[in-house]
Amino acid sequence: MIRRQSVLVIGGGSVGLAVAALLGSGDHAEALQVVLLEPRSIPKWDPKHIDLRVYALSRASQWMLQQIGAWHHISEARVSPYRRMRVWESSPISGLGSLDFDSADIGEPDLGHIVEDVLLREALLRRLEVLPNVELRLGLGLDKIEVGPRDVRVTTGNGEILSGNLLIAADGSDSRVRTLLGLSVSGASYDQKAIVAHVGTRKEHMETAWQRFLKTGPLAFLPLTDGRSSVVWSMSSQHADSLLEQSSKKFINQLEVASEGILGGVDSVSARVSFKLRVMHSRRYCCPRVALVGDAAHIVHPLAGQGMNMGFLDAVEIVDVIENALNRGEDPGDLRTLRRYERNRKGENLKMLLALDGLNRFFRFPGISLLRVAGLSVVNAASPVKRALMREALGLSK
């Protein structure tokens, strides 16, 4: 008779759902009982409305979703590939101070896909609902965590006590698990916010992601399936608050100036929302019986759209470590086992965090505009460098 290992997954965002789906459909599914807890309900996807929150998913993330069996639902419902990416500081027309990435240069059909948050979660949730060894417990928050030598116990908001051999925290940047266990983090606020909206433009986006680096922060246009673009515009918190209060017409005028009219005039703008920008990294990714994944372990600047992709790589790695431990007859919740996950992911995540943080600061630093223009132009002319950067972003570098 198989002795089942119990895994508690805390957090019903995309990363937590992916962890549960990978465990519930993997080679050791019959040896695992997975319970996912999420304090809130999971929003429903609306086919008539494109969610404001979207992600640029890499090829590695797509492969993971295909492995789970969720990608088919996403691609059938609504997904927007981007085949090129234009990055510039000065005029993109002149070719100076700009970079042009084209998926054809590395023999790939695209550079990634723009996917809505609610659609991603719905597709993952559909997979979980047909997995017999995965139990979803929505509407349950955490009050207490007790870590013992052989198990971890959580007390929910309604007083229920659940236990498992391992707890995986995927409960976001303000992780309740991390707080209850006293796991410290390093990081800082950028004193910036990103405004997000969908805009209609006079020129077609041509399945291209456009990004301009401004002194106040990056401005990105991401292609959507209905011909509009998702705008992610980073700036000082004070400026963002001011822009959110302005009329649609005034917001459009400032957006056209900031983008140098790269897609022509802006004809329409949706509702606008903003979120604070910060950088954060947990000093430890694990402790006995507990591992942190996704935003619970790290937050990066959104300028390259890598946050969700990093979280999915965490999910793949922690499940791989668990399954390898089971292959060897080891305890998946033992600290020595979890250290393998930390060793394999912490360095990679920190490298990405520092690279994005440095890039953001470099383009905001005054007085070296000519150096930046020259640097972008040199990289654009160096085909091997560009191909390496594209493969890294797609998750094809290993």
Ligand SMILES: Cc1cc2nc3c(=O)[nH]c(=O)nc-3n(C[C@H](O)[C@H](O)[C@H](O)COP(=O)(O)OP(=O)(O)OC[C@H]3O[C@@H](n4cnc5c(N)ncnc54)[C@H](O)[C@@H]3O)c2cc1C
The other form holds:
Amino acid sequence: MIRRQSVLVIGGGSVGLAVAALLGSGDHAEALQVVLLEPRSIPKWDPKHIDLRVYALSRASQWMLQQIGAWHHISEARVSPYRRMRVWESSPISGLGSLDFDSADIGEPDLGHIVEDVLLREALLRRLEVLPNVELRLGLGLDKIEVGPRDVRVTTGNGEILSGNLLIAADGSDSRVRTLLGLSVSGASYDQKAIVAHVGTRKEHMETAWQRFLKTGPLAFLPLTDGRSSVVWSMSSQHADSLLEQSSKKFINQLEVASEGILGGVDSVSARVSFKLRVMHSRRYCCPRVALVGDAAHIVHPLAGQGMNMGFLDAVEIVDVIENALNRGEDPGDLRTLRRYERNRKGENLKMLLALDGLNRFFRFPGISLLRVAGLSVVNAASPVKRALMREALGLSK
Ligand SMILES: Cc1cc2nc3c(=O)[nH]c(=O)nc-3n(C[C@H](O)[C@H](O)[C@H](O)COP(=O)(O)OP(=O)(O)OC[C@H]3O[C@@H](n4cnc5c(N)ncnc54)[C@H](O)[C@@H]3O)c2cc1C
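Having seen the form predicted alone, could you give me the form predicted together with this ligand?
The next block holds the full complex; its first chain is the one shown before.
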């Protein structure tokens, strides 16, 4: 008889849900018992209302969601493909200082999809509900953790004790698991906030993601299915706080100036919310019997919409490492096993984190505007470089 390995997944954001779904539907599903703890209740997607939180998901993320069996639900409900992308900085020389990407140039139908947070979590939860070896414990969070030589025990918010051979921490940027285990991090606050809102514009978005780099921070317009765009506008925290207090009319005026009226002007704005921005990287992604995934391990600037995509790649890798260990009859919670996951993901995530951090600083740095304009124009003229960048962003570079 096979001895079942039990895995505790802490956190039911999209990354934790994806880990549980991959484990529960993979080759070793029968050899695993998965328990997922999440303090929030089941999200309910509203077909009449586009969630304010949306993500630009890459092709690699789409494939993972297809593998899990969740993409079908998402694409039937509502997704917005983006087929082109324009990145620009205000240029003193007309026609220069922009970079245009088109999915047709690499023979792909699109560059990715804009997906709503609530819909993504609902689709993943629907899959989990039908997987017999996954137990969902919603409304419950982890309070304490104790790591032993053969197992890991957690105490939930209601005093219940659960144990497993392995724990995967997907409990987000302020990870309680990471803190309780004393796993140190490096990073800093950007003293920036991102304002997020949906806006109606006079011109069509043409299924294009628009991104302007301003000295105060990047501003993006992501296309939505109802013709509006989701704005993600990063700026100093002080500026964001004052903009959030202003009337819709004043906010729209400032947004039109910041976007150079790229979509013919803005004529409506939804509710506005803001997110504090910081960069963080955990020095270790694992310790005996525990692995960190998603924002629990790394936080990046949202300027290229990569945080969730990176978390999904973590999910695929940790499950791959666990399944390979089971194939060899090894203990999946052993530190030597978990180090393989760390080796395969930490360097990749660090590269992305540094690139995004560098871009954010580069475009905010005063005095080198001409250099930036020239840089964007040179890349724009170099088709092979552009194609390589697009393949990288789609997760097709391997
Ligand atoms: C403005 C903005 C725009 C972004 N846009 C994009 C984008 O376009 N594309 C993209 O790829 N990424 C984007 N990101 C990044 C993305 O939001 C994150 O990387 C992603 O949400 C991380 O998912 P996660 O599941 O790791 O963490 P979270 O989504 O934070 O989930 C963590 C979960 O853990 C639970 N939890 C917390 N404490 C406990 C506990 N003690 N016990 C049990 N559970 C617990 C929480 O309730 C939560 O459900 C953006 C980020 C921001 C701020």
